[in-house]
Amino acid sequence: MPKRTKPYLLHASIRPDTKVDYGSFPFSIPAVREVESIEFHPNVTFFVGENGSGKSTVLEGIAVALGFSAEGGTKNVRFQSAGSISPLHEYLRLARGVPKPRDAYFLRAESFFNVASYMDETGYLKGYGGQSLHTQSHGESFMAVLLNKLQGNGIYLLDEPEAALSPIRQLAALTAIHQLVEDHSQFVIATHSPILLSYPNAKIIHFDKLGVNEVAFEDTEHFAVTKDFLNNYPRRLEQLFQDDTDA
């Protein structure tokens, strides 16, 4: 696997000149309070955890602190169609490596439709393969970003990219991610996908009600539950439906 001694993003911390209210959002989320414990792998860092654990909130905070819109896209995409965003970015201090990345992108599954619409309005589609993202399936448009838009030597933040991808496309995404890593890129990815999490030598940060901690791929719930279900699916389905009937 490729190794880089100078990652673009080193670690995150809370700015010492800010006053944090740990009783209010987002610091009421236990994992967000532990953001200072996050050090990034020079190639790929994954954020994992249950819905509501804070992984997407932290990823959004990092993205906005880096200069992205909370909606996603490149740093030149400047619009906001959603409501208020988390103020976490205002409290974050990011330690960055040298040299600076030449490319950057924030891909966010939940607002990618809005980014696609913005691209249509501006007419800037060359970087996406020259075709409107709305004329492609959700999965095809995501792959258009990975295969066409991301140029390497970059910092890339992906929030649940598997949301639009079939298992086969997730494998293709792994290949694209690896090629970009080989081309001196760094990824931070929030995901539920055990396929993506299998990327070799990546750092996996688990978010839960106790905070954050680093885990091995085979120790993640994503791996264990998926493996157990696939190996024992008739029995697991029987148990699930039996429990539902008993309720």
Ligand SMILES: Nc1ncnc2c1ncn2[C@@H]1O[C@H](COP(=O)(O)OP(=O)(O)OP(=O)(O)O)[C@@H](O)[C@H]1O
Given for the second form:
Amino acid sequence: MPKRTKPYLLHASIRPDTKVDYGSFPFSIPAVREVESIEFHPNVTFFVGENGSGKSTVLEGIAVALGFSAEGGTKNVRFQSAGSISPLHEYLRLARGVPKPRDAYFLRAESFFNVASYMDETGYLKGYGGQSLHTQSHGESFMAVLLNKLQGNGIYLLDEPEAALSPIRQLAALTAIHQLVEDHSQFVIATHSPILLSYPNAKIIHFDKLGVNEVAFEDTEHFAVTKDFLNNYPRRLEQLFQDDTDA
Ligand SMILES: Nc1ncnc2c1ncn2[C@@H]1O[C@H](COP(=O)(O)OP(=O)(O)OP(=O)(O)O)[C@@H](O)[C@H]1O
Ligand SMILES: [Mg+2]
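Moving on from the form predicted alone, please list the structure of the form predicted in complex with this ligand.
So here's everything in the complex, that chain up top.
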């Protein structure tokens, strides 16, 4: 059988037949305005940036445009809970590669609990190691998805997968991601984890008030702040807790 090639997702553009209002959500977010300039890496594209910079909004827009429920899960997951969905997907046109992915998953830390309940209700547990995700710890159930559910030849969108994972499990997640990349998979991952961001042969897109731009791992705040803090934590703690009057 011929080798399948990536990427499945090349880039997103704004549909020319839509009217964009830059004054209101989601186009009021600078990174959303620049979504067209993101070229996805065939292996892993990371979204990084401050809280509220628009990573989840863009990831959700892409996910819904790809056919996922905004809550996450496989494309078969069909439910909508109380959380509001951004209308971004209605504006997006996705440029996709020729081969179609055979597998797809959207993992969201925020709504993972709801997806787990849906899996229990529908009795659809086979791909999750056969065990209810609710009877596993948060981190265990995340790892069950990474290790049992994702099959390869897939497109995988992950929003803060590190949220539940210990440092050791984050290293295990790196191994799982690498194996899936070798197995012709493509990832887009919103993360704050310097461990995950270290993955080589990937692209890091930084979201901020000016829009989006690519950065090298060692130039990210995540790398610099974590490294500096761990190397100098007694002094940094002193500085953090210093009374203003002593300054
Ligand atoms: N449905 C919505 N309506 C209006 N504003 C929204 C909506 N959803 C998100 N926002 C706002 O859009 C901004 C971007 O939110 P988003 O969740 O994309 O940030 P993020 O980069 O994922 O942050 P974090 O790192 O905290 O997860 C925030 O200021 C948020 O309050
Ligand atoms: Mg987010």
